[in-house]
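Here we start with a single chain on its own, the form predicted on its own, put down as structure tokens.
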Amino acid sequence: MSDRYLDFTNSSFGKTLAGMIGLPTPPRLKRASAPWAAQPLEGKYVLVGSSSGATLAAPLLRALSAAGAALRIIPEHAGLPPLKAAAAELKLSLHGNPAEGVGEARNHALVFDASGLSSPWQLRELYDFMQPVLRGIASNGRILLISRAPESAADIQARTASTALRGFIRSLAKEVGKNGTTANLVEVPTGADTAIDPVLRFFLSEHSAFVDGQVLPLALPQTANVALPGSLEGRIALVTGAARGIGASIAETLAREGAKVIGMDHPSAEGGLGETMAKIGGVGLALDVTAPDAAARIAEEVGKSFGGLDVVVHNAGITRDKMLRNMPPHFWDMVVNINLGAILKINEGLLKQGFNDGARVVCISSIGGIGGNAGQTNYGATKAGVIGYVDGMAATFAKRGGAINAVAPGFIETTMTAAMPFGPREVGRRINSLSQGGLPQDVAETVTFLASPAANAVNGRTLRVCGQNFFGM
């Protein structure tokens, strides 16, 4: 459903009349219209700095590099020497930023390596970098910290900075909004410094439109390193309720980055089904993801003419909205057993016999789940419980060389939020720093990045596509 109110404030008129009224006015979010690409940021500035003592420069500014980007300093800030031995290392060359309205192509984004904060008082090389260039930031531009996880920090001093950072983030990313720009922070442990490279791909490049105001704890790496442009080529992923909506998305983006995709769906939406997989040249499998049968229905399937999945994208699921003094045993039943049941069924029974080694597995979580609504108490539980399983088997996946994770989507614009009461839907849309809702596209890049071998140090996160919505963490 088309969103009139951002059409209107994008007008010449509209955005005087908000403007002059105070209204929120929308951005217009690019989002990627074609496959990862080897060099995504070819073309654009990257303005990078760093604390005093910084561990990441080398990595950081080797990934900026490798995707194109043209490495822009602040000369005089305090933490400029780690950047200037790391480039020096690596043969690049660093370009002064220049004065604010000098004329030259704004930054597209602002990138910070965080890893040498030892003290919150440190902090304020933080602030020095950025608050005189956040105004010359390009719109739907684009801000990343880079920081060790508060658990391996050396003491609690540096414990404590490295914390701030999470709200630092959050705050900031509500201040950049208005332009398209989103902020997020990723968490690098000691090991894992190779593995910034594909994150931060996804991070800086137009594939995260939608995705603002988050944390992304990083673990070890479990296989060695994959590019991230073309690492799903050739690769079987099966996606369930892939007839319509969020899961064709998903379906059409992995297909769009190489895999071969098995869309499944109810027996009730054959026809559907039929029609998004025509599209992709993927497999129809028509079946209840409840069936009592269903793993080893998959994974016979699936062996006929694949031998085993490499991705599962556990997106089935449905609502049955009702205060819960009201709430009938069926509604209750219905939610968990499709939401949540399945999603555990389905995997132990694919990890006796359906997945390959590597396999990748991301669960469909909602922000429901993290905030919660009235009436929603057992959608609610089922997507809070999504969050608790992927963390409680990331290890078992870990073991195997796989991984697992959810996406949380906010609202997103699909015939259900469509349907919804004009009032609440508005709410809906307006209530995160982008101002809108999100399109099925947005949660489909999300899972798709997921789902690839490159993310190897994802593992048991939930990472929110919600435009940072004002509720919940």
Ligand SMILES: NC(=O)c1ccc[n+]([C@@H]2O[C@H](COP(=O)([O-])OP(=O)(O)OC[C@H]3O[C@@H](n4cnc5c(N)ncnc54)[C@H](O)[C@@H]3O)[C@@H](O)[C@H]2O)c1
The other form holds:
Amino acid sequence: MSDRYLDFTNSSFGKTLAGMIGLPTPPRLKRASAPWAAQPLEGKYVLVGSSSGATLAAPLLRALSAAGAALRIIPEHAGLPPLKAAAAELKLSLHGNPAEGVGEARNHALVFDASGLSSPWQLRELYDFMQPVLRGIASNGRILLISRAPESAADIQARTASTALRGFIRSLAKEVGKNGTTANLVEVPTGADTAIDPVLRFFLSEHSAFVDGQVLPLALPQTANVALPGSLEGRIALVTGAARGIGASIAETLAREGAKVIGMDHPSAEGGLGETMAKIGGVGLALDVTAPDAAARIAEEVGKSFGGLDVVVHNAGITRDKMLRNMPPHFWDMVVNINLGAILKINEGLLKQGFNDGARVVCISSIGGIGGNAGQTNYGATKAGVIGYVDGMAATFAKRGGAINAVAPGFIETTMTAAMPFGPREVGRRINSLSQGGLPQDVAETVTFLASPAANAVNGRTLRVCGQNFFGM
Ligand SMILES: NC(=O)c1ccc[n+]([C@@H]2O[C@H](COP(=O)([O-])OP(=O)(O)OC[C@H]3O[C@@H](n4cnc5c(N)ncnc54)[C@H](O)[C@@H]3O)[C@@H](O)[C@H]2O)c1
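Since the structure above is the form predicted on its own, I would like to see how the form predicted together with the ligand looks, so please show that one next.
And the full complex, kicking off with our chain again.
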């Protein structure tokens, strides 16, 4: 669906007019147009910094240099010793940041290793790193903090400092979104240090254009690290609700990364499903997710041609909105059965038969399940339920070398949101740090990342894809 305001304010006349009368100009986001690259940061400058005593400098520099980044530092910054030591060990060159990072010399990303923070006063090192260089960041830039999880801190001062980072990044994201820059925080438990490579690649690339203001705590990986590019090649993936909208985009993106896709949708959507699958060489399965034998039918169909499933994306979902006082019981039942009940039952069946070892599951939640919406008690309940479900099932999937996560989209430009009345639609679109709706591709990119075995340190989490929607933050 097109966003005419964004198109207008990005034309030369519209930009001038918006500037004259003080209207906001949503940035045009750069999105990925190709599969995950081996060196997504080639030709790009990344300014790196660290806190004194930081412990993630070596895996951080290794990952950035493997991704092709040209590394810069602020030579006078107090927290440099861990970075310098790691660079010497890895034989990497660190260049001084130019005084005015302008034009071609602008930094694509600012990455700060905050794992050494031991007190709130030491947060000053973070300020000293970020404050002077924020103006020089490129449009569609990336800011990423990596830290240890507050729960694993040695004492209360360290715990307070690492929790402070969450508020810092959420506030900074709201400041830098105007030029399409995003800011996120990744919390790394000891033991997951070398698993940060694919996570950095995702957050610093165009694949995460609409993921903003998020805190992602990593889990301890249960499997060996795998490189992100090519990691879905030949994997067997089932996507429910694949005929159109977000599901169709997820199917396309998984196929772009080399997965063999089985698209499933309700028999009433068989025509659209056939078209989507024909485009990507996928296989269609016309089946209601709430059918009592859905899991057995999936296992049987997949078993015939492919053996088992490496990836399942539970995307099928509906809304039946009404204020609770006016809501008929069938509105309640339909939403609960399709959006939540079917996920539990299909997974239960596939855990007995249908999943391969290492299977990764991604469920689609919604920020409606986090912030709540009048008229959506049924929908909000199911989407919040999804978040609790992936958290509760993470250990079960980890035991089999796999994972289960959720993605919570914000306002996404689909036929569903195009049908909203003009006023609520315009408000829904703009109330985020990037002042625009996301595209189905944005959700699909995050789902595809989580579906990859390379995301082996992400389990039981819900990642919002919402441009830092102000709703529920
Ligand atoms: N569009 C948004 O802004 C947005 C925001 C947050 C979350 N979501 C979630 O993303 C998912 C996809 O949303 P969308 O906007 O693409 O919706 P959509 O209505 O365009 O597509 C949903 C698909 O699910 C299928 N489906 C519905 N019931 C089914 C059933 N019983 N069995 C099999 N398939 C069934 C439909 O036929 C359709 O193809 C949903 O779970 C939705 O709740 C969407």
